[in-house]
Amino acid sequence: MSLSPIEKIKQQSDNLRGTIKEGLENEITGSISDYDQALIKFHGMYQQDDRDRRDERAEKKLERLYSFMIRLRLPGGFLTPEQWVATHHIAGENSTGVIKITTRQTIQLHGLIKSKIKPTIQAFSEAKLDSIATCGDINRNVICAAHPLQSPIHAKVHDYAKKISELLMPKTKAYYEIWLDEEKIVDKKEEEDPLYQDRYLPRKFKIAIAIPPNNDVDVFANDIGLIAIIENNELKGFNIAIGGGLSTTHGNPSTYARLATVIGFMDTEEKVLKAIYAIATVQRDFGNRSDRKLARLKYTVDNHGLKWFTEEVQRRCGYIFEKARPYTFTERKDYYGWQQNEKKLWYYTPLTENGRILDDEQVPMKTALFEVAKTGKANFRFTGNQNVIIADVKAKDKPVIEKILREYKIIEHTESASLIRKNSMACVSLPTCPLALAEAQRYLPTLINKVELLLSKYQLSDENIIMRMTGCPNGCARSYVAEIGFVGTAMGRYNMHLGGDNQGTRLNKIYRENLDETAILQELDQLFSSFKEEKNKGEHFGDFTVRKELV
């Protein structure tokens, strides 16, 4: 099989250095070479351009308005108040100013011009933050059940996110040389990487850790999913699932969404980490390096068979999987408002619609969170659903935080939001994502305004329906595991998917194709009418659509 062009770039890149340094010094263009665009992903960045202004600039014979997005590595999604203050200032000085919470429990900044990348990374480094391995063909940000309310031993489970992140970190020092001006490695043996070698993985690699009964991380949508088995407040180990991934390609039936399959249980930290490492090496050695659209772990598992893959992992890690332990998911949500955990610490989760932290006409969210951070009395935890938790607040400090949240109307904003809005999620999409075919985060709030009216019409506003939207079939906002999912096909048009369950354990299916807004609302009107009249007591909307054989 011939290698794809990206594979050759990786192998010839001098451990991800390429000509990035020279490209940064070229002041004639705001872009960097195609070769280096592939490499900077491993450093945590994408080159983008403002698609809203493409035509205008083309008419004036100007090059595209290029900029860069940078994404932080935050295993488990945790920031100290000092780091939040630093991020607030960095965003204001170097990017669009919007702090974007991603579906992988971290944050990214958009709109950095080329000359601002290095100062941004250096400022983050001063705050003990980095963007290593958050993009590219490598293990990405490891996500974990976000809220300490979920278990008295949440911290013990959460620690695994950092351990896994460190285990699967690349050995190259290119990031430190290029962005932090550290001395260039002379002895290449220091960079020998037994995991990634010189070719890295065939495609991106995602890991999530869930604590039942809440599947807030959509654990089965990941290449590796760990399900914590906790008995009597003691961590017994993890069920391990492999082969999840949601991205597809319109018109390419060889691509498909897949939920991860549980292959067994491991009971110690050593076994779990060795199994994860082995899974990554099997994917490294047997993943498709010819066709990137078929390169994710899910295809490797299906092409070689689950039995073969499991046996190969066992052979490499030296341990045999035990039979999976029983567990139950009953919900998939963030815990909005004030909550208190076993240690008597307080947590407040505001609605951060589609993860966009900014000051707008609705609410000054960015200023409010900055004021909270300046008190030094709260940490910040990100969720896999694009929200932020004001975290670890002592009882004596709660009134101070509460006063800020009320002053800036954060509590009012959160409490007045509908359930469908709190359960919604959209990807970045336009104007910056080069893959976007339709709007997502800029459009979904407006669509929800109209969906809220339909739900109210049928007295369904209290139904816990999960709705998500992506601007393309790449799956970033996990539309394929929503009860109602929208996947962009062209400007103003979406495929409508139904039938995912409320717990995130079942994929949905296409219900109608290429709908505009009028058609979407007509379909939802009919669906909600039927749901109101024919649903069973306690039945979720996704289950209803399957029972009625709508999909």
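Positions refer to the first chain, counted from 1. Shifts are known only where both forms have a C-alpha. Definition used throughout: the rigid core is the maximal C-alpha set that superposes within 1.5 Å between two forms. What you are looking at is a predicted structure, and each value in this text was computed from that prediction instead of being measured. Compared with the form predicted together with siroheme:
Taking a Cα shift of 2 Å or more after superposition on the rigid core as the cut-off, the single stretch of three or more consecutive residues that moves between these two forms is 150-152.
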Second form
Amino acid sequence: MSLSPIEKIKQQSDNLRGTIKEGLENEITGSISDYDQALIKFHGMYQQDDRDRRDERAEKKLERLYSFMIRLRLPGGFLTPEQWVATHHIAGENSTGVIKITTRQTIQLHGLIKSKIKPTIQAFSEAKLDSIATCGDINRNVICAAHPLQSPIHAKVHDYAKKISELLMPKTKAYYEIWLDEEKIVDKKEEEDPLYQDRYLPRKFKIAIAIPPNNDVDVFANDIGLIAIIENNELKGFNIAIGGGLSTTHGNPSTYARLATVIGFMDTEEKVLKAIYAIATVQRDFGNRSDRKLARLKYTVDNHGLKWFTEEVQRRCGYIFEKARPYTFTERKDYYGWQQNEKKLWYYTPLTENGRILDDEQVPMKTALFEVAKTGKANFRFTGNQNVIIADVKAKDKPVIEKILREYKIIEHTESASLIRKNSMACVSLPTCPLALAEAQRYLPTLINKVELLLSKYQLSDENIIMRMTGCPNGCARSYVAEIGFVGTAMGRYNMHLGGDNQGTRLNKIYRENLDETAILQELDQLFSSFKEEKNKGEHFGDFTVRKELV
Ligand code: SRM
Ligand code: SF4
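Please give the corresponding structure for the form predicted together with siroheme, as opposed to the form predicted on its own shown earlier.
Entire complex below, previous chain first.
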């Protein structure tokens, strides 16, 4: 089978250098070549354009309004207060100013024009931050259970996120040469890469670590999911699950969402890291390199069979996995408001709707977080649900932070938000995402205003329902594992999915196709009405829709 064009680009790229440097210097256009656009992803960036302004620009015979999005590598999602201050300034000076928390526990800046990319990366580097391998056919940001309520286990598990991220980093020095002006290496042996070689992986590769009972990272939506096994308050090791991935393509029945399958347990760090490395190499060697739609690990596992795949991984590891240990997920959520952990440190999670940190007419979130960071008395931890936790606050410092949060109305904003809003997520979508078919983060907040009224009509406002929206079937806000999932099909139209469970261990299914807002609200009105009448005690909405065989 012939290789996809991206495969050739990777191999001919001189270890991801391509002609990026030359492209940056070309002042005639705000874009870079298609070839370099494929490579720049491995450095953590995407070329985009403002889709709201395409028509206006075309009328004026101007090229599209090109800009770049940059995504940081933050395994486990952590920033010091100094790094937050730096990020605040970088965002203000070089991008749209919005700091966007992603569904994978990191942040993105949008709207960087070409000449601002290098200063941005250099400023991040001064703050000891980088964007290496946050996009592209490579291991992405490793995510990990966010809230340190379970310390000291939490800290131990977080160390794994960093170690896995390091283990799977590419060896090329291209990033340092292109963006940080380091000297070009002469001896290519220095960047020989036994894992990625010159072809990298067939497709993106994602790893998450969950600490039961909270599945806040949606562990089964990842190529590799680690589930911490804790017995008597001690970390015993991890169950490992493989082959998760959510994206589908409308009209292409060969594509499907799949939850990762647990294949065994391992008790030591050495065994865990060996297994992860081996899984990545099996995917490297056997993944589909001709059709990118079918190139994720989930297809490799299903094409070759779970048994074959597991045996091949074990053969490469040189040991046999133990039988998976029991675990239970009972929730999948962020803990809003103040929480204290075993070490008596305090944590405040404000509502940052769809992860957008900015000062808007409702709340000056960006200024508030900047003021918090300036005190130096709190760290910042990101969650896989697009939230930030103001973290590790000592009891003596809590009043200072609380005062700032009150002054900027963050506490009021968070406390007054409905449960459905707090449980919701939408992907970026328009105007920057080139793949968007419908609105998501710009629309979901308004839809929720109307859904709130329906919930209140049936006295269901206290129901813990997880609702998510994506602007296309790629599933970036993991709508396929929501209890109510909306997947964009065209402007103003969504497929409605039902039947996911509250803990993220069951995929949902299409309930109705191509609904506009009126139809969505009509469907929800009926569903909430029967949920109110017929639900069993303590039954979650997702389980109800399955019991009633609605999907
Ligand atoms: Fe995603 C592509 C945004 C999490 C599946 N995703 C994109 C791009 C880069 C569009 C593009 O290819 O040009 C979007 C950029 C929009 C923008 O303007 O910023 C984009 N994805 C996002 C983020 C920012 C959504 C958000 O609102 O938070 C998330 C960034 C995570 C991160 O920090 O790394 C994001 N994307 C996800 C997830 C959820 C997850 O990983 O937990 C998924 C589903 C899980 C999965 O991977 O199966 C996801 N994104 C995709 C796909 C489909 C991949 C596939 O298997 O086919 C694409 C399209 C592609 O890769 O071709 C995609
Ligand atoms: Fe873009 Fe689709 Fe991902 Fe939303 S789900 S950010 S529209 S690729």
